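This document starts with one chain, in the form predicted on its own, laid out as structure tokens.
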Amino acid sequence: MNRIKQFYGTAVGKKFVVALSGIMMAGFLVMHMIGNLKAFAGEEKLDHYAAYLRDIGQDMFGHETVLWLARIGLLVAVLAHIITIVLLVKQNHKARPVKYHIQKSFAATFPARMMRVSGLLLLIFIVVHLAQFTFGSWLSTPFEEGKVYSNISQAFGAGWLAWFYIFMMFIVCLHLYHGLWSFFQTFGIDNPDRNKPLRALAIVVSLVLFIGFSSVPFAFATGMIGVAK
């Protein structure tokens, strides 16, 4: 335990925790996107998938227990990510109080500069998203427990809310792009002879997630799918 504490006290250890918690959240995003896309298969498929998530392991652990354990694990990853980044920034400022200037391209610096802003926006968005679609207590949109398809149809049918979600997916994927690139650097995967393909991979993963997530609110907002009014 003491060795773990000592490792975490170093900048390398903190970067490791940030990268590991980040990749855990990225994995969740991929699975979440796949689940969301079931909306295109219709109300029955999406609601059945949502019920399946709540029923996993219920014979042994009880209804929704495994789902809540997964939620708690994700929450721990989010908190570890945020807290460690704050500690890492403080540690870096203490080690280097005087900034020095290095000329970098706009493409390299913009996502990095946006990390703090996007991180704060994402934290707010997570709270809003959980309040609306998990606890059903946001914006007074119709909500019925277990009726996932109907709930998101009513919410995204409001129009502006769908566009808000699409904008937030852009923020998520901007954050993810820089996070993936940082992950490659932290674990020493980056190298001058493969930096371009690694950046391309980070861009492709981010774009796929943006398109996958955004397609659902867009489809509901434009009437391509949804519960008939």
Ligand code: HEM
Contents of the next structure:
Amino acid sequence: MNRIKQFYGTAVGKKFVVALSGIMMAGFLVMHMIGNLKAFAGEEKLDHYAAYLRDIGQDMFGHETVLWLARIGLLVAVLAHIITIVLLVKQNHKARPVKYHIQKSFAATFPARMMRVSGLLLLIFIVVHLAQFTFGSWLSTPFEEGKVYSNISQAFGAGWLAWFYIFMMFIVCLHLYHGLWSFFQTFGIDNPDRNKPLRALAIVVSLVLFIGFSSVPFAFATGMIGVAK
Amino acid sequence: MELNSKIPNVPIQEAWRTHLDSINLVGPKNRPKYDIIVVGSGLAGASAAASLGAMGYNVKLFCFQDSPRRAHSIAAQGGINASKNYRNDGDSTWRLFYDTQKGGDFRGREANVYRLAETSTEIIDQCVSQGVPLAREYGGNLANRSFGGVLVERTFYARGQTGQQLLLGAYQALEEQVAKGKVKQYPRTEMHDIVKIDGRCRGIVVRDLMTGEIQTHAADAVVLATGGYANVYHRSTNAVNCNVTAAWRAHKQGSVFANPCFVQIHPTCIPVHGDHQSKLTLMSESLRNDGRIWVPRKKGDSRKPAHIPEDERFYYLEERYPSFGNLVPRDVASRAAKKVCDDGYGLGETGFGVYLDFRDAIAKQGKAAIEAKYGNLFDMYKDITDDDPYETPFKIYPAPHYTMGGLWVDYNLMTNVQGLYAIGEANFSDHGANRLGASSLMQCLADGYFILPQTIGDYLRDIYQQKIDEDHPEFEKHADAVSAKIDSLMNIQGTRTPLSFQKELGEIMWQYCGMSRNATDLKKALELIPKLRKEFWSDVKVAGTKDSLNQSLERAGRVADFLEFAELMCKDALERDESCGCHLREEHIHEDGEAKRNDEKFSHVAAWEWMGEDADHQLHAEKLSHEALKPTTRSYK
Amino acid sequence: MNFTLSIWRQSPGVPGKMVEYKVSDISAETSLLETLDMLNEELTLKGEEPVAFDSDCREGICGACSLVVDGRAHGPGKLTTSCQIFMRSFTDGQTIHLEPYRSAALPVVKDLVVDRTAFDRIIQSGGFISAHSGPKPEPNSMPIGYDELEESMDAAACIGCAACVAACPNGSAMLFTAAKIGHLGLLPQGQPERDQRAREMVAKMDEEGFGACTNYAECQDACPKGVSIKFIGRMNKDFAKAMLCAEDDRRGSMDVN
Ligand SMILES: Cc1cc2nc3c(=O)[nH]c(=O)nc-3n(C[C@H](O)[C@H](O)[C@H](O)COP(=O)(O)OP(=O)(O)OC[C@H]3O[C@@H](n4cnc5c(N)ncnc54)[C@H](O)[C@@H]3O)c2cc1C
Ligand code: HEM
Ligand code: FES
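To test you: the structure above is the form predicted on its own. What is the structure of the form predicted together with protoporphyrin IX containing FE?
And the full complex, kicking off with our chain again.
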């Protein structure tokens, strides 16, 4: 325990926590996206899938237990990610108190420089998103527990919300592009020989997530799918 | 005064062992009772301080850079010699000894040179175990490259950064001792004087370069590892801050200065382009393996080099030295370049430059092969000059590079002042009148890792009972004198900057005491230097204040010492009325233009004693023994 | 060529500011530091304080020179040091901004001079192989593969100039520290102390007040010797292994005299 405390006490240790929690969240996002795409299979399939999630492992542990464990795991990752980032940002501000008169960057990519901003937007988004679709508050449209398809359909039918979601998915994509590559770098998997393929992988994964996630609100908003009004 | 070199009276092959077995040692329990000061953190100083600290002594280390790792040794490119005989080409301790003595034109001390050759292999072992990444072959064994003036391959290297890697090895060993509390380091601190009490060196006076504070430090022994003085020429291949101050101030306290006129001029440097240039960059000697050196046959030929046809090119080294050609030793190549330029064939506006041309090598071996061998050097040249040597020849000219002269030391590396040691380039050491490539790094590390740590006990045992600390009145006296000197520099407030004096002195030295010398010129220099010195002390203008970081004041102090030292150099050059190694007296050349030694009269170390501000230096000649190796005439025809 | 130099001037105890100076008749092949030399000559004669800046070898190897030129550590171009910047890389008449490194761990001492002793202390915390002078084994009894050796040399090439810290928006010293851990950790000689080296150097870096890594790679871009950030990844791995998997550190119980 002492060693773990010492480990977390260093900047490098914290980096590992950020990367690990980040990759956990990214993994979750991939599953989440695949789940969302069920929307294209129709109302029944999606609602069934949502119910299935609650039933995983129920024969062994009981209803919703596994889902809650996953949620707690995810929550821990989110908290670890955010708390650690706050600590690191503080350390970094202290390490560079005076700015240059001429501020330029030469190597840092735009997404990299935007990590803090994109991360913050993501935090706001996560809160809004949970409030809307998990707890059902803040929705101008009717919310009915368990009726996933119709809930989303009505919400995205409102148009602007869909575009807000699509924009947020772009932010996810931005954050993950640097985040994923960073994960490889932090874990010492990256090196100049592998840099190009790993960067490409980061682009591909974040784009797939963007397209996958955005397609659902897009389809609902444009009326390609959805419950009849 | 009697100079006793303390060389054991046995054949040189047995001298070092015999000596070690007969001197005093300090036991491990007693070592922490001794304080040793090391000034200088180059290869010599860092390795000595690290070794002494690890043995248990309390060490204080001083350097003027912001970190010991930046000492000038960091700049050495080519390599370090050791007679490992890895190439199976007949190398041996004897052969390295022979090459070094012959290269030095038989003006080195036989026993010292033999010891250096003996120690060389241990240095490589030591450095490798410290993690110095010396180059390896594909099979994993250490690699070698060849260097000028010898017939075997014995040079070890780490890319073009050998000095850097060796110094980092020594620096890391040093920092380990700092962490253990055995060494305390004082960066950005300049030594201004040594303190002598009862004829023994008992400490130093330093100036903290950040605060201007004058401090004193007492010790049982003081080691100077303060490098060479090639910057007496202002522009040299040395780092811009290298200087003679520490050695000179020790000299003025009684330490005799040996062979000050022996300065090596390196043939392949980037020429001067303008008055404001601050230093000359060395291009590795290895370029001469494939490059051809020439000048246009027509004086002032302003055509592009590529447009000058073959028969109008004067390949002067190949013509004059058919068997060695472009690969003659450094001093010979340098003088030949000077000669063609003095005769009016030099390149460009300044007329000081010759071509080093890879056209033929590229045509024969292909660009790729040349790039593989010399790519980094070509790039470096292009960065500096904006010329692409793949397209147009290098322009090169000789530049001051290394100083064989230095403080006189005995076989223990102690100067004639009891308790004051000099190691590395700062002593007059082992290179005679000319140093072979890759031998300085070897000597610095031999001194620092192996010789000094073993010999210093002999003296320390001797002064066991006589502790002295900074409260002794002599410390205050010396500190006051140092302050007074700084005050007088600050107070002149004349009309010329310290740099302008350094430049003018450099020009005098380059012109009258440079690559070739004669009595008339030297006498002329001996008139000009005191005049310039007088002007300096009445007209220099030092900016800023003395109690904070003041680089103008630092330079002024160094120039003041160069102005005194330069005179001794010229005196020594005038006194040595022979040609030997890099010291060419125009009065003494063979018909074919080669140097003519006079072994009968000058087979000695010229050691000069300071007799006071107004008195002349006194010369002490230490006769050199040639029992092991009889001097022959060097010929590279 | 003529230039305006806008230079950070700061004396101990007084807040600093940018001050403009004109320099004229500079030839294109003059170096930036020589231009500063010339300015200093003028200032000295005018009775003003010359600009303090660090330099020594002036050939890109000692790591003393340390300017931030127009917002770039060391100045325009890649794989270069401040002393290897020549005036031909600027346009005639241009204003050139010269600032010191900015990092809490490398405080400004005066004008363009900073205190880099934190780097020495990082090395002291473990950047060495303990091998005190004396007879050592024959090097060829421990062959080292060409590639390993060269990779180690890639890291060892670091000149300790601290441009990585200056360029990093977080003032992080990861590249410097990682280069030393990489250099020694890639060699067989470096193995016995590998764990403790990683543990202690990483901890020291934080203690000295350097920032964390955000994988911007600005350090690698500014590094005059092209040290790769792959060494940072390598250091991270070494560190994690040393912290989480390695045996106990027993040095405390050893009898050191
Ligand atoms: C460009 C170049 C390339 C070279 N290449 C090679 C090569 O390939 N092979 C080879 O064998 N040799 C080479 N040499 C020569 C060799 O590098 C030097 O002779 C050698 O490094 C000198 O080391 P040193 O320890 O004696 O002194 P330096 O490394 O010069 O160190 C002097 C130290 O003394 C300190 N100091 C000086 N005065 C004071 C003072 N007053 N107060 C406090 N501190 C002071 C300095 O701070 C510094 O730490 C080369 C030299 C040059 C210039
Ligand atoms: C909730 C708010 C979030 C904030 C404030 C945030 C902030 C940040 C910041 C500032 C970094 C850069 C850290 C550094 O390199 O020092 C980062 C890295 C990362 N983030 Fe986030 N993030 C958030 C959410 C997410 C989410 C939802 C995911 C996953 C989908 C994610 C995945 C990652 C990854 C993989 C990294 C890279 C880790 C590394 O540096 O190796 N983040 N985050
Ligand atoms: S002055 Fe040495 S690297 Fe620039």
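All values derive from a computational prediction rather than experimental measurement. Residue numbers count along the first chain shown, from 1. Rigid core (definition): largest C-alpha set, two forms, superposition within 1.5 Å.
- In this overlay on the rigid core, V89 has a C-alpha that sits 2 Å or more away from its partner position between these two forms.
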